[in-house]
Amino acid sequence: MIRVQREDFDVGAELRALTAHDTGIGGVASFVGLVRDMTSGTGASAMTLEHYEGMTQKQLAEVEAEARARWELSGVTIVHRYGRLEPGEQIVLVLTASPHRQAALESCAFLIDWLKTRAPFWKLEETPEGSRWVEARASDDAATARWERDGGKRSS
């Protein structure tokens, strides 16, 4: 399941969903990402997400649809939020549920990876300097990277 919207969502509720009457899943790996109050050095008094509709929703499903083909996944949740988020708000959730405690949470940090770098959405700061664009980082690339590296499953 996988949603773009711009209210929050309900870490509770998204997982009794992903899980509701499956007794099949033997592990769900989770990830919440929070908008951080300190960016470059620099604080970030909010951050705005813009992405194409089309296009997100798109890239989204071929994401899942990779991470399914890799592990053995018994469901996936991707909630990601745009508009304008102030620190400490969520931006973003992963779910991951398999049979397999290993499948969850190598194919969770899989989704994230991706998605820190390869998500269409474009992130604007503000700051006490002014609004500026977010730029990649060579670490997150790295991180996808290894991915790419592995063909699949990812070494630690």
Given for the second form:
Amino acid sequence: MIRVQREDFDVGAELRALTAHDTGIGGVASFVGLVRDMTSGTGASAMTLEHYEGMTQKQLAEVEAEARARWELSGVTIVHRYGRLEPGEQIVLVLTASPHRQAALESCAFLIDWLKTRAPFWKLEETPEGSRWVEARASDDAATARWERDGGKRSS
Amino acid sequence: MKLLYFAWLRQKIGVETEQVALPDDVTDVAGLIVWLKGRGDNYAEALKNDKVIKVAVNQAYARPGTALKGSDEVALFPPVTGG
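Now that you have shown the form predicted alone, what about the form predicted together with the partner chain?
And the full complex, kicking off with our chain again.
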């Protein structure tokens, strides 16, 4: 289940919805992303998330399909918010359910790493000096790269 | 062709979306970016550092060599920062 929405989400309700009626599930892994205060106490640093409607849904569906191809999953929930968010607010949710914990934990990490570098969202931060676009981090690309299946390109 | 711009690219170019008729000699993504740069200072400035620009054709990530046709929806944007 993939949703892109302005509204907040309830992690407990999402978890119950994912696991209802499937007693074959042995565990659920979760990642909840929060808006971090980047100004370290110098003032509220709200942000506004812009996204490319249409492509976002498509990219998230592709990322989910990739996870399902790699791990045995009973269910996946991805909720990503857009619009104006304040520090401490929930911004993204990834839930993965599987008969086995390893598949749930690994696929959850995979999904958040992949969506960070593929889903078309952009953060505009409000700072005391004015607003500025958050820059992509090389560490995010590196986090995605560790899931590349043919990492052997470098050695062969 | 429908063009869309996002984040600081949209701000620098000054439009969110536009409909353009491609010249016959613009056949791929790399050619489109070269052509766009020639449309005005705002385009040239926004697309100056074209190595960081991401391009999606019909909502799928494209490469410089990806072929284009008039009915495509092409989006240009900076690296994504969601999650």
